[in-house]
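Next up is one chain by itself, shown in C-alpha cells, the form predicted on its own.
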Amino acid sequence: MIQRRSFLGLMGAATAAAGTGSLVLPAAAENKKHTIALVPGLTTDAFYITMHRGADAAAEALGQDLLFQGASEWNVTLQVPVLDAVIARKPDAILIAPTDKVQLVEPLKKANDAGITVVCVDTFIGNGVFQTGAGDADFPISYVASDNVLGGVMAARALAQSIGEKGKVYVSNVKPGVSTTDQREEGFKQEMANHPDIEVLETQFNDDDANKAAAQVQAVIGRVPDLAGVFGANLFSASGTANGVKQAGKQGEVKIAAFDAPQSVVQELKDGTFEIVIAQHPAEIGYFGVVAAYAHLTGNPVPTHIGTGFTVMTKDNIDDPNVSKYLYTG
C-alpha cells in the first residue's frame, strides 16, 4: 500500500522519473481519491502552465483529482476571491503560489482552519519556514520551490562577467513583498557586493507589467547613458526590459540576465538580447507539490522545504536537448 511508503521513497521515484522527462510515479494502491487544488500566481504565464502540467501528471499517476483555478493577473485582490472560491469547494489540499507573503496569510488561514492541507509552491507566506510552532504563518506543511537566492547569485556572476566586471546595473523587479523575487534580488545584490567596480543602482518595480519595465529601462538609460546591465527578476521584468533596450537602440550594449525561460528566450539568447537565462523547473514544483500533499493526506511525514533545481541557459548550450527541455511551454 502506498500509505506505507515514506515520502523520501516517493520523492526518489519521482526524481528518477523527472530525470527522464516522463514524470510518472508507480501506480498508487490508495482507495480514497482526494481532491488537490492548484492556485497559481496567474494562469496566463508559461511558468504556471508548465507547473500545472507537472501537477496534473502527479495527480494522474497517484489516482487523485486535480483542480486548477487562478486569476489572469498577478494581483492580491484578484487571487483572494479565487482562493475563497476554491476553499468553498472543500478540496483536501491546496497548492498555492501566494502573490504576497503577508496579505495571503489570513486568507490561507481560512483553508487551514477548515482542515484543508496547505502547500506553498514557488512563492511562500511569512518567512517560508513552516511547522515550527512559531508565528502566524507557519501552518503550511511544506514549501516547494527552486533556490531563488542562488538563482540571483548566478545571474549576478554571469552579468558581472558579461560587462567586464565594471559598470552600472540595476534590478528590474515586480514589487516588494513577493517572496521569490525578493530572494532573487537579495542573491543578486549579495553577489554584486563581491564585484567592487560594479555599481548597483536603485531597483525599478514594474508591477509585473512588461510595458512598464520597458519604459523604466528607457528612462534609466536617459538618466544613466553608461548603463551596463540589468537583471530581470522574473519573466515580465526580463522580457519588458529586453523590449525597452531594443527600442532605445542599446541591444548588445546593455546586457541582460533573465530569470524564467519561456520558448521566446531561445532567440533572445541567440541574438544577444540575453546573456544568461535562469530556468526554474516548474513541472517539478507542481509535481512534488502534489506528491507532498498526497503523502501528508495518507499519513506520511513530509519535509517542510522541498528544493527543486534550475538550469542555466546561454547561447552556447541552448540547443542541447538536456537544456532546452526545461523551457516553459504555454
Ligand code: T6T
Contents of the next structure:
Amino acid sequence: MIQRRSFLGLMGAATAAAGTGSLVLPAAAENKKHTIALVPGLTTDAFYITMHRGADAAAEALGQDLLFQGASEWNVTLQVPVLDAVIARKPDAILIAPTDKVQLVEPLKKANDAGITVVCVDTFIGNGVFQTGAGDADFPISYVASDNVLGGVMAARALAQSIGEKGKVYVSNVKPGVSTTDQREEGFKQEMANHPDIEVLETQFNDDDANKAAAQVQAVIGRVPDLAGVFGANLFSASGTANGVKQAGKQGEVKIAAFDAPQSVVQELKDGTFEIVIAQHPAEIGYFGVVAAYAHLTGNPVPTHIGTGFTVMTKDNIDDPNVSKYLYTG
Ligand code: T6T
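Got the form predicted on its own; could you also share the form predicted in complex with the ligand?
Everything in the complex follows now, all chains and molecules, and the chain you saw is the first one.
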C-alpha cells in the first residue's frame, strides 16, 4: 500500500491518474530513511541557498535526511575535498553542482564506485547526457537544471532590443569549463549572430567575483566609450557589472541583461540598471533533485534529464506576486 509519504503521493493525484501505475514503491524501501547530500557550487550564493530550501522541502515531504555541505567559493580545489568528506560520510545519494565539467569527473567516479547515487543539479560533468553507456562521465542518473542555452538566447534577444539592435556588447562570465555559464554564452552568441549590427566583444571572465566584474566593466568602458550593453551571465557577473556601470556614471546608458534573481534585482530593475532579469527556479531544481534521488533509491525509473523553468522579470512585472515569488530567498 502506498502511504502518505510515497513517491506517487508526492507527484500528486493528477500524475497518478495520468498513468504512473508502473511506479511501484517497495514496502520495505518506503520505511527506510536515506541520507541525500547536496553539494552546491558554493554555499554563500542566494541561488544555492534557495536550491537548498527546495531540497529540504522534498526531503521533509519524503521523510528523508538531507545533508548540505559545500565550499565558500566557486573553486574546484575547494569543492573536491568537500566532496571527499561527503563521500566518507557514506550518504545514499549525492546531488552536486560540479564546479567544472572535466575536473569533477574523477572525484565523482569515487562516489559512484562506492555505490552512491549521483545526480547533477544546475551544472553537469562531461556533456550532461547521462546513462548512455558511453563510459567516462555518463554515470550520474539524472541532470536537473534550467535550459541554459535558451537562457542565453533570451538574454541576447532582450539586450538586442534594448540597445535598438545596434552597438557593442560583451558577456561578463565566470570562467571557462562551467557547464551552465558556458552554455549561456553559447546561446547568447548564437542569437546575436541574427543581429547583424551588434558586435560581440571579447568575454570578460571574473572568477565568480563581483568586484572583478565591476572593475572589468569600468575598464571596458574606458577602452570602448560607446559600449552599448552587457550580459551578466550569472548572479555575481550581473551584480558586479551593475555596480561597475553605476560607478562609471553610465547607469541606464549601458544596458544590462542579468541572469539570476537575488532580492537586489528589484531595485536594479526599477532604477533602470537592469533591462531584464532571467530568474532560474533553484528551489525547483533542489526539490526535483531530491525526488529523482529518492525515486532511484526506491527502485523507480528516473528521467535522465529534468528541465526546470525560468521567470523573466522586468520593471513592469516585478511587483506581481506571481513573478516576485521567484526572487531567490537567500
Ligand atoms: O547562475 C547560478 C548557477 O546556475 C551557475 O551555475 C553558477 O552561478 C549561479 O550560482 C549564480 O551565482
